[in-house]
Amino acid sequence: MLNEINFDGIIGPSHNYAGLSLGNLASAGHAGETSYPRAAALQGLAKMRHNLALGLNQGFFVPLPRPNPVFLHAIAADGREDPRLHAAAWSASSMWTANAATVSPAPDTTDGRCHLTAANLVTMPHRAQEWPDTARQLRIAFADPAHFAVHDAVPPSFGDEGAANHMRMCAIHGAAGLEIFVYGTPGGAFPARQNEQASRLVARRHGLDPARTLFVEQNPAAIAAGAFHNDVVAVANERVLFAHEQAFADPAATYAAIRAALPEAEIVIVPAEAVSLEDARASYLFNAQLVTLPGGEMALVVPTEAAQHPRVGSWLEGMLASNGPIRRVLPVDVRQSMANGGGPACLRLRVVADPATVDPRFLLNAAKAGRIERVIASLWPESIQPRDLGSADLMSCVISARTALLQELELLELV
C-alpha cells in the first residue's frame, strides 16, 4: 500500500555555522558563532520521534562523508585557499533532505515506478559536492527496481535545488497528482537557485502527464525578502496549498490552474498584511509539515519560532479557530537548524511508496531510534566553532562518529 514516508537528515558531527548560504539570511546571521552538533542532532532526532508518534510513516538518510575528501582534491586544498571554499568541504547541509531529490510517486509516472533525481545543487559550492554521495544513498535505500528508479543530477548549466521547489497535490497521497514545479528568475539580489529548465527536465524524466504538471515562477520579492526556496513560502499536502500571499509571481493564475488540474483543492492563504515576508522568514511559518494524521485531519508541524512569533502565532490561532482544512499546529523545537537556515521542512524527503519496497535500514522505529540517540550522544562533538574546522583532533572526531553511526545501521557500504 502506497503511504507518504517522510526522510529527516541526520544532522551529521560536522554542524557548523560558517554562514555559506548566500541569500539565506539565517544563515548569515549566525556566521562565525559556536553551534551544538550533538544539540542539533538530537533536536532533529526528537523531531522524528514525534511524527513517528503521530502515526506517520519515518524514515532518514545519515550524513555524508565529511569532511569531504573528494572535494578537498577537487579545490587542490593545500591551506591557502579560501577558508569560506576549506570550511565548505565540512559543510554539514546535506541533513536538508528537501534537497535531496524531486520525487514523483508511480502514480504519476508513465511507467508506474517511483523516480527520484538527485539535485545538483549547483549554485553553492557547498552543497554541489553532496549530490553524488546522495544518490549513492538514495539507490540503496530505493534498490528495487520494480518500484524505483533514481536518476543521477541534471547537467549543471542547469540549477536544481530538489523538492524545497517542488509541491505534489492529490485526493489522496496513493492517487495520480498534480506536480507543481517552482522556478526562480535570475538577476535579483540573491540568487534564484530554481532553473525553470532544470524543473522541466527533471519533470521529462519522471514521465509526468503534461496535463497534470505545472511550472511556476517564485515571486522575486519572495527571493529577495530571504526566501531562497519556495519552501518558505508555501507547502502543499493532499487536496491542500499553504502558502503566503507573496509566495508566486502570479498567483491568479497559479490558482487557477491548480483549481483547474485538482477541482477539490483548498487554498489556505496567508495575507501579507497579517504576516509579512519578513515574518514568514523570521518564524519559518511555511517551512513546516502539513501532514495528514492517521484519522485523516490535516496537522502543521512548525518551528517553536512560528507558534512563538506574535503575528504568526496570532494569525496560527486565527486559522484554527476558523475551521478550515488543518486542524491542529504542532510546534517542534529544532532551533539549532533554524540558526543555520532550515526548518522542520528543510529536514525532511516526501516520498509516497510502498514501505514494505524500501531497503528497512533506512526506516526508523522506536528501537532504533534509540540506538541512534546513543551513538550521538555519546560521539557527537558539543561544540564547534568555524576556525575548529580543519583541526586533526576535529576531523578524526568526526569520521570516527560518522563511522559508527553507519556500523550501528549495518550501512558501513557507506564509509
Ligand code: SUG
Given for the second form:
Amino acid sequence: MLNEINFDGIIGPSHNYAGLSLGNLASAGHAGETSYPRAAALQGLAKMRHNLALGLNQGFFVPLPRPNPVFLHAIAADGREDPRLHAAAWSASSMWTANAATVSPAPDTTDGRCHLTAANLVTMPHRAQEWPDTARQLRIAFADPAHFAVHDAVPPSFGDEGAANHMRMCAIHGAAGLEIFVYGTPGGAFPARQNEQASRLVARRHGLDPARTLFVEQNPAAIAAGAFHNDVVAVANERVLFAHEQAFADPAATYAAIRAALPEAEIVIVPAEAVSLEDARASYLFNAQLVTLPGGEMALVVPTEAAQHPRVGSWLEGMLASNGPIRRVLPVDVRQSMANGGGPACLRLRVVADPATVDPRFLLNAAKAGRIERVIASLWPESIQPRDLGSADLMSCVISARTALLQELELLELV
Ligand code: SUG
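I would like to compare: after the form predicted alone, may I see the structure of the form predicted together with this ligand?
And the full complex, kicking off with our chain again.
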C-alpha cells in the first residue's frame, strides 16, 4: 500500500559551522562556532525515533563521503586554497535531505512509477558537490525499476534545490496529487536558489499532468528576510497547506489556483501581524513536518525554537484552540542542525511509496535505531572547530566513523 515515508539524513561526523551559505542567516550567524557532531546526530536520531513512535514510516540516508576526495581534487587543494573552499569539502550538508531530490509519487506520473530527480544545488559550492553521491544512494534505495525511476540532476545552468521548493497536495497520500513547484526570481540581496526552468524541467521529466502542476513564484521579500527555501515559509500535507501570508509573490492567485485544482484544499494562513517573516525565519515555524497520524489526525512536528518563541508559541496555542485541521503540535530538539539553518523539515525527504518496494536497508525500526546510536555514540567526534577542518587526525576519525556506520548497515558499497 502507498504511504508516506520520511527519509531523514543521518547527520555526518564532520558536521561543522563554517558559515558557507549566503542568505541563510543561521549559517552566517553561527560561523566559526564549535559544533557537536555526536550530539547533532543523536538529536537527528531522536527525531526519527519520535516519528517512528507516532506510528509513521521512517527511513534514512547515510552521510556522504567527507572530506569529499572528488571535490578536493577538483579544486586542486594543496593547502593554499581559500579556507572556505576547503571547508566545503568537509560540509555535512547532505543531512538536509529535503534538498536531496524532488519526488513525484506514482499516482502523479504518466508511467505510474515514482520519479526522483537528484537536486543539483548549484547555487552553493559546498552543496553542488552532493548530487552524484546522492543519486548513487537513491539508485540503491529505490532500485526496483517497476516502481521507481531515479534521474540525475538537471543541467547546472538551472539551480534546483529539490523538495525544499516543492509541495504536494492530495486527498490522501496514495491518491493523485497536485504538485506545486515554488521558484525564486534573481535580483534580490540574496540568491534565489530555485530556478523556474529547473522546476519546469523536473515536472516534464517526471511526466506530470499539467492540469495538476503549478509553478508559483516565491515572495522576493521572503527570500530577502532569510527564507532561502520555500520550506522556511510554507509546508503542505495531503489537503492542508500551512503557509505564511507573505510566502508567495501572488498569494491570492496561488490559493485560487490550488482551490481550483483541489477543491478540498484547506489553507491555513499565518498573518504577518501575528508572526512576521522575521519571526518565521528565527523560529522555523514552517520548517515543520506536517504529518497525518495513523488515526487520521494531522500533527505539526516543530522545532523547540518555534514552540518557545513568544509570538509563534502563542499563535500555535491559538491554532490548537480553534477548530482547524492541525490538531497537535509536537516540538523536537534539532538545535545543532538549526544553527546551520536546517529544521525538522529540512532533515527529511518525503517519498510516497509502498515500503515493501524500498531497499529495507534504508528503513528504520527500533532495533536498527539502537545499532545506529551505538555507532554514533562511540565514533562521532564530540566537537569540531572550523580550524580543525583539514587536520589528518580529524580526517581519519570522520572517515572511519562513516565506514563503521556503513558496515553496521550493510551498505559498504557506498564507501
Ligand atoms: O543549504 N545549510 C543548508 C541548510 C539547508 C536547509 N534545508 C531546507 N530548508 N530544506 C543550506 O543553506 C550551512 C552549511 C555551513 O554554513 O557550513 C548549510 O549548508
